[in-house]
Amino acid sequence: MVVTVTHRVISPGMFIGVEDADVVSFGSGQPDLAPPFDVGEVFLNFSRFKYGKVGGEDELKAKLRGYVKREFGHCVDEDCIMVTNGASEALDLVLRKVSLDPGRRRVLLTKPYYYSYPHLARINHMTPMYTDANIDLEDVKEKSGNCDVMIVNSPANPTGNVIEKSVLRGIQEITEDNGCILISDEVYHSLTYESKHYSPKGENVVTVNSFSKTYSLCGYRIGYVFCQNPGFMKDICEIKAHTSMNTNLLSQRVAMECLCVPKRHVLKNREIFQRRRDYIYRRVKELGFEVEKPEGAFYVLPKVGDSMSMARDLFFEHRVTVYPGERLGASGHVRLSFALPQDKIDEGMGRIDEYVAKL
């Protein structure tokens, strides 16, 4: 899809992987902080060049089993964990598996949403339905009864909201009663600022995660998925065998190194992001925008009015990138990521201040 505004074009993928020294990008959902060790050392000592196991290397899965129990409180066997090409492939594989069952064609999403969710649903011949991100359990109960999958994302992209433990438990119980699979996307689990992360549990829960946000490994495309149902995992592993086969072996080795790093590295990074959160929230408020303070992740979502026009003008006239909310189910808002150095945040907010002053 391409959105055209006068003579200028803004497309959903135009900023992904693009670097420009003259542009301050609040668009990128990837940490600027370095990985927690010297990746070059891994390269020097790596000599695997043949196919690996489709579900992931045994050593990494064994490490993940312990990590999943320690960090999320889930007790799963290694045959219920699969390593994937980022969380994106994990989401796609789960939806593919569900869509192969006759008649299972509806996905319930919270709105606003991560921009790929509705596209992944449609790619897998499923129809997205929506409930508000400020969860109303009665609405979830009514709508999930007509759905086969529900996706929750906490902490959330693009809002930074953290869903309360009691609400997540309610969602899990409702979806289980309705025979609905609950996909819990927890890629920002390490970035909660005022509350402790809770990971829903249950036989209908499929948890998706990655190393991208916690360990700054977005470009390595290393994620994982786990659940309590070995049969379900076997089925999605079979799908992966005929699509991408094994996940990059070098990336898996790098992920292994991450799991050996003391947790203080992750906590230090969280403190950095929290300071940035506080700063950008204050600056956005001072500019007069209505905005909620994010409880997690690294995004703010101010209400701005004509977000497509603002995104266009900021990019072409002020060399600042923001994401228009139309892509995220949040019309009239823009998303700003604060996963960039403090000096760049300050510079970018100064440019946005100039834009506002001209209005």
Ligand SMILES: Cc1ncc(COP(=O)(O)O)c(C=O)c1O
Second form
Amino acid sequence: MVVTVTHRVISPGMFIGVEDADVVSFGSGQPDLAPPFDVGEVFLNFSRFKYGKVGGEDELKAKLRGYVKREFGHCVDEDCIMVTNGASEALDLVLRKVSLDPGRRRVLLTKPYYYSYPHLARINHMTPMYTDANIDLEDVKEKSGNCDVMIVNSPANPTGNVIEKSVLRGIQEITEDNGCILISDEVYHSLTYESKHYSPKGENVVTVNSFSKTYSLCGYRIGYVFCQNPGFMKDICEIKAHTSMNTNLLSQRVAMECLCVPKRHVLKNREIFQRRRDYIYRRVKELGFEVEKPEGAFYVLPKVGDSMSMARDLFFEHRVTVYPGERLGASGHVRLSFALPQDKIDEGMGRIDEYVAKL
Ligand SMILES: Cc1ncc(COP(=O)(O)O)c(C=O)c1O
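Same protein, different form: I have the form predicted alone, so give me the form predicted in complex with this ligand.
Every component of the complex follows; first up is the chain already shown.
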């Protein structure tokens, strides 16, 4: 689709699903790499058209049960796992469930944050509160005492931070003591470049995950959520029954196939992203911007000053998309995704070079 923009106004939503041949997009948070097998094969043999089970297909849930044990060390029964329309629906369902309980009205977020978190909180009549993404456990202790939910996201969008295991454990203990639900959003779990991913565990932890990034299936809208509490899962399943109902059956079939593919596919993709990370980090530094080396996910977040005008000028004058940090709790920064082919990264960095040279 070709996008024609008549006003010089930009917003993150404006770029979702949009492709334009002359634009280099560092905006998109979706892998350019192919899924791990020929998805078309699944279509040919698929002929189920009726509603499926709201919580997900038994076969997929059984597979996921083994997967979350192997990958993250979580032991959960199948009635504690639910398949969702991406991590997005899982996050929304959990917040909806919490917001239905009396008095449950505050969500603690790390800042900068994934741009949908504050919106999801508000849509569910909850107030977002913030603690710094460079976690200070004392601050978490104080603030989570006044919150009903905290969301952690490691590896993180948009910083690329990976929260240390000891810190995640600290957060888990503090939130448990404070009677606060800890949502752990782990959609970038397969993309850590320096250390191993750690998935928080405990009675109060609800884990949200997805096939979008790990298996390049963003458009198939397939994710999952699990926790230790079957009652909690039953409640969110009830909400899903009255909202989206079952998750797309074809997507669930594709997800099943993904879990059968040897792990080396995921590791190979991680290597590709790591090479791109090294490259883009070097180029951004050479431009003279202050930037932290991302330890995971596929974003860099340089400090650039007036990020709104930079994003606007790059888009309208150089046909390059970057996200202004204002929308991500990171004013003065722009987010560049490196989920695009190396030649496009090269081309885009060249255009940003030209923009900087003109300043
Ligand atoms: C941190 C984070 N959580 C959740 C999502 C949504 O993932 P999904 O495609 O599974 O809905 C994204 C997508 O970019 C994300 O960056």
